[in-house]
Amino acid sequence: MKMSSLDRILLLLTGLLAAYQIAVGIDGLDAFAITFYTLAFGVLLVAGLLMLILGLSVLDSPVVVIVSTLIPLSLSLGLVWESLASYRTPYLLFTILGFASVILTRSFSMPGNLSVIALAIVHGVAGMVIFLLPIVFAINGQAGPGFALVGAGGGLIGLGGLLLSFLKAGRPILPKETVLKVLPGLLLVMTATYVAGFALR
């Protein structure tokens, strides 16, 4: 599928946003947290750079899907290291255990969707991690009511990361063209809510 000019121009916002994040930062938090939220940007700017140079077709790289897994896990890792300091040891096991089981599933041939379940799962959690704490946080005053809208980027990666895994499994929710005309659009407006609540935490 041919990539129009609009998205092309909404892969490049994305690109700058992510990189706007990563020079602004985040103050007053943990050096682990700014290192893994700083992981997630730097992955979602190269992943758009990539998308916007070589097409929407870089996604059938199995380099492109283990890459981009970084993004999901990255960002909920450093929310539960900032917020769950009990359940810190417990998530970077399932971050380390989750990515390792991406990159074995789609180095190696596996038998019938195993390379799609891993993903799913992956993404799945990492997802309502993000979805979830930061809505958590703002409801009980742990943050600001802005800091929501990390949990709306949240739920958007976790729609993201299913439409696509679906789709690489055969079995699309959405036809391909459908996801890939939507996704530009999607990773830019998550992003944005990313960037938005992070600056209203």
The other form holds:
Amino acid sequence: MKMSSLDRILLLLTGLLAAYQIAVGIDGLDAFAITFYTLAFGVLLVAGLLMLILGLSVLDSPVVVIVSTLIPLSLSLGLVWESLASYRTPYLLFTILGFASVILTRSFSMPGNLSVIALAIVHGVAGMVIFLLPIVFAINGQAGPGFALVGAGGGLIGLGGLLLSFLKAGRPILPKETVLKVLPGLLLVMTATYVAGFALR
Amino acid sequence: MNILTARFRLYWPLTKPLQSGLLLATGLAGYMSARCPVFHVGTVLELAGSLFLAIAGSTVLNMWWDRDIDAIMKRTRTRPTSSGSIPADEVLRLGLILSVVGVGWAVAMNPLYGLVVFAGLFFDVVVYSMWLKRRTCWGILWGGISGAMPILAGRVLGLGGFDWVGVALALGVLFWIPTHTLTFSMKFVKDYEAACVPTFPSTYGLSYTRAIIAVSSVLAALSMGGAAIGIGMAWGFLRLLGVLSAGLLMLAFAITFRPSEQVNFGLFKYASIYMLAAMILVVIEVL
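Next, report the structure of the form predicted together with its partner chain; the form predicted alone has already been given.
Below is the whole assembly, all chains and molecules, this chain first.
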């Protein structure tokens, strides 16, 4: 599928926003939280640049499912690390095991729907953490109201991640053309809500 | 006026504006990395003018010298020098004028700066193009050294002398150049073979070439990282440079272990974006 000029502009803006967030937006946090956020926005930045250079055909690579899992996992881990100190170790374990299970189920043939189940659990849990935590903190006053935008971004990343992952897993929720058409816009809105949410917390 | 405009349009492609622009950007970043006590707009403009003329001059002279092999290669046969749309003597005169004015201007600004600019031009035109390019694939090493001179020249002008940060910046560019040019020579290996120009892919094979690309990518990222720390770059910008370097290393890893035409093209383009972004970070850091 040929990429339009608008898609290119949207991906470039996504990359610039992710670069801004890495360079400026996460300063002053705990070193581990910074590392996890850097990983999440770094994957967004490099993926955006590669899509810009190679076109959306880069999404045909089998590595995409694995790499795209890094974004919600590291972002949710950053949020948990920053805000829920008592859950740090269990969630870190979930992240490591979840990521390992996605790599394993993508690298070797698995019986039944195991690869899809692993993907759904990892994306589902990480997406819910990113969606719910910021909204809860914004409501109970632990963060500014604007932090809820990160939750909105979490909803979008959950949606985007599921669309892309199930497409790659051979069980598309929407037709491939539709997914590829909305993906650049979805990535930009998602990144913009994260950047705005972190700035307004 | 119309004649002048027409000449300018004819000559402009001879300077390879994008390539010269990227090298100029490295020179400006090198200058700004020195954090000069006083920011002289006049000096920056003079640096840009002299460096651009010298870079453009050496590019025109290379094109003049290589016009016979450019005419053989599909990729370059439409160049004004190989298609014959500009007489060879005229191209030579243009290259010499640009080079002499550029280097002369640089020497007048600062003799040490002028020496580095001259070294870049000499390595590129005489050592690389005229002497080694058609004899050995290792000639690109000298092409790389000349490509590293603009950033070193900028740093020398800003600082008034040499330091390890300037050398690290130059090494960053030097090691980045194989990542850029070897992926290019892999894509057009048949063209170079037809023109009897030795390249790494034709001399040592694709696997060896890919290994060199991977190693030079690692060294480029390490050199740029070292230079950035030496400049005193803020943590946020260092993080961003680290992420961009990780992307470069990932592609270098991919080209070594899962090579494909797509990865080759991706690395070629990404390497340019990487260098431009690294230079922008150096400049933003200082502003």
